[in-house]
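Below sits a lone chain in structure tokens, taken as the form predicted on its own.
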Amino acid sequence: MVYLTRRERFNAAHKLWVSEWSDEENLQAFGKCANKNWHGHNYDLFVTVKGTPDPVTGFIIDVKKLSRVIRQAIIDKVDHSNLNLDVDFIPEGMQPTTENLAILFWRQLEPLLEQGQLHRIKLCETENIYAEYFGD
């Protein structure tokens, strides 16, 4: 089994708040990320796809069309956005955490790519915070 990873990059703006909890609560949760005027995150998603290589062209996926359905599915609808408000497939109230996030992707993704199998949806918010998600 190879496994193949593309990497695409975007910027995105959301906030953590629970609306049932006061100021404090919130601040307490979510630190920064609870600030009431948003705040912004320069994002790194990896997509990595599993499969044996072609035997005529050598590749699991033509790497060029993953990044198409990458940026189609995911990164043309996130990118510049506001998570909690601008994203279709961001269920209203959901907490757009990297967590959710990479589960979402998943969802958006697995399901478009026609070569290959995927195998991991990695998603970092900052270069010390990063989720990981199998699909399990």
The other form holds:
Protein chains: 6
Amino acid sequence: MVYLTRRERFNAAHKLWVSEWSDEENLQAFGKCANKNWHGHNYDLFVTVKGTPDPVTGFIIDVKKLSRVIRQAIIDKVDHSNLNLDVDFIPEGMQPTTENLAILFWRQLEPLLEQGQLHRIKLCETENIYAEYFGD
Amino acid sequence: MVYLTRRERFNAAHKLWVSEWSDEENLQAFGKCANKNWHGHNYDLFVTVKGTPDPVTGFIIDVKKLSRVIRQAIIDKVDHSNLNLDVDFIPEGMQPTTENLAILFWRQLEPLLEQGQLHRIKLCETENIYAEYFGD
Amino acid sequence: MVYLTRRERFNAAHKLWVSEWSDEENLQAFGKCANKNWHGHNYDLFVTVKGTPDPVTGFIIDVKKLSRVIRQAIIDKVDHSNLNLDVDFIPEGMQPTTENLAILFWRQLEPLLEQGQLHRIKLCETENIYAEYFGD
Amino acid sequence: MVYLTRRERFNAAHKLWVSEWSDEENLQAFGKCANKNWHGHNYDLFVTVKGTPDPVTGFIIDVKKLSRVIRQAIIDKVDHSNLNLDVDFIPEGMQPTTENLAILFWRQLEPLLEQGQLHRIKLCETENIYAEYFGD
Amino acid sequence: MVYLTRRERFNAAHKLWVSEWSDEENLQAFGKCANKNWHGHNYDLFVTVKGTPDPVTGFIIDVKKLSRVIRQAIIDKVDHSNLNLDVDFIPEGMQPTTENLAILFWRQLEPLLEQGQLHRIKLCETENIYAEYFGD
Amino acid sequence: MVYLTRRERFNAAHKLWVSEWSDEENLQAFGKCANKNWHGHNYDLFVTVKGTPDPVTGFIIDVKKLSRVIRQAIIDKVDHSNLNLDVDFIPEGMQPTTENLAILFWRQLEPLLEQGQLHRIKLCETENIYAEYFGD
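Same protein, different condition: the form predicted on its own was shown, now please give the form predicted in complex with a further copy of the same chain.
Zooming out: every chain and molecule, the one shown earlier first.
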């Protein structure tokens, strides 16, 4: 079993905001991330797939195909988007935290992978913060 | 003459949008950066100051003081902000491109520096794009 | 289960030196790291916590609180310190290798974490060397 | 159990090419990587060893010795080489993909490690692609 | 005057080899870089353009257009290539050193830039070596 | 004229401390950097040399020779050292700030360069702070 990882990148706006809460409660819970006018990030997404290299090609999965699937399933929908408003697979009212995004990206990508087996979603929000999800 | 550089970071949302233009014209000029619902970035700001090291302390400027001035003049106003809506020193209608931000940051910081002489503002929008401004 | 990682940084001096050994034995075992006058490093510390995201906030743990706990438990004690002399939780005579520091940092941090479960301490001494500890 | 990782680097040329296939089949499978005149990469190799720190030295393994073993077993043979032509431990006709190289590096290094236990080979081909192997 | 920099990347094989010299002379001058079977690198290319931001768009040059011009002039010709054999604008017999490539890339790109003025070509061969050219 | 840059790295301990001052004055001026027991850093040193590429070799200077000269002039003396105590070319009582070190490294290296002309010393103390010196 070998693990192959592909990085893709996207830029997006978001805010953390619970609509049932008062402004004070949101500020208390989320600090500057609760700015009503949004803020944003450059996200680094690392997708890891596991499998056995094909004896002829040496590939678990053609990394160019993997890149295309990640783009179709995730990047094309989130790049230059507002994560609270624009993305069909992020449920309304769910906070677009790094943790939640990692889970949602897994669920979005996993059914579309035809070769290899999804092992890990790693999402970096800043150089100091990242989340990882390995499936249910 | 020695040059001392301090990096600070901030996260912000923005869009590129000329209000006098139609949607098509904005899309034509700015592509995905014209998304009405905003997108965002992790910005890396490098401030370079030049001067002669103090013969006793060996400092051009105490880098902790430099960090405080950069934060007061720039970071506290732009971090977790919307660059089109929230920042008092960005004129309404001016596009918050990397180029324009580098100029505005210079003008914001230069009058507040008490030691050393401002030499360069370098602003990185992504790992692939940055702008530099050396004054007028 | 989602894994959330926070990076913190510190700078410190240390040396590797077994006081029961002769100078030659220390030089033999530790090379340049046995310089009696110390040397030092910029350390990168990555702390990984695992848990289930809160259904309302989307947080395993508020990453700002995690940062505060790491600072209180570890960074405030080791930053700009001498790891052989200044740190109360490093036993006298224990070598401050990357391996030992990773274990000590785990033991220092684990009892103070109120949310999430400590999963990993990763400590980078240089761009070429790091140690990881996952608990006993 | 603590995990210690050492990075080494090498530069090499390679191509992906199945000699039993036509030019069109190779181009179809490998795209630009099938250029007959070769292309190349800067590779980053991360070797992770696990063990218990020695109670006196604090070392799982002396990282300088680990570096020497990695160089003898792998780097001296692949650095500034052609991975398809020059390396005795890469079987003729086996594609030098990141996946295959990770497995071959494990087999090359594992018997030579006298201290610690090999845990992981991680090989980065570009900033966007890496493979990991944890043994059979 | 503002300076805007765009990074592009490519992978290539090359060797340093003076055909008029003996094997010993080549080995003496170029060491491992003289391997007859080639070696290779991941190159990072930074192109800096200077100009005055357009008062409406805030652009010196649309960075997407800049990226396209760099790709047409340089990247499409050198990516996944052999720099000694495959590239029409590298004269036969000229060593593909980082220094020479920086000059050749300038001459290749400069006539094609329609907006802004080319200021600098920076080419990184490894994390430890880069060359810069600012024109004649 | 082409500019060639080589990176070398070293690790060292230091403190900022004016012996004529009281403890309070030192703490006031230097903060945590005045810890009597020292602290330390991983330093990144970038040396830039300018010249015209040799028409046959394509080299301004053989980068391996440049590396050797940098090591002899600087790295061998400062690596794993105490910058306040161990380095013959750092005058006693001169603060080993990044600014002062950049000047001293220039003076140390410049007379030993036989090919090319020294253009810049860039010294990074942390990922957030660096100094540059271009000569007198």
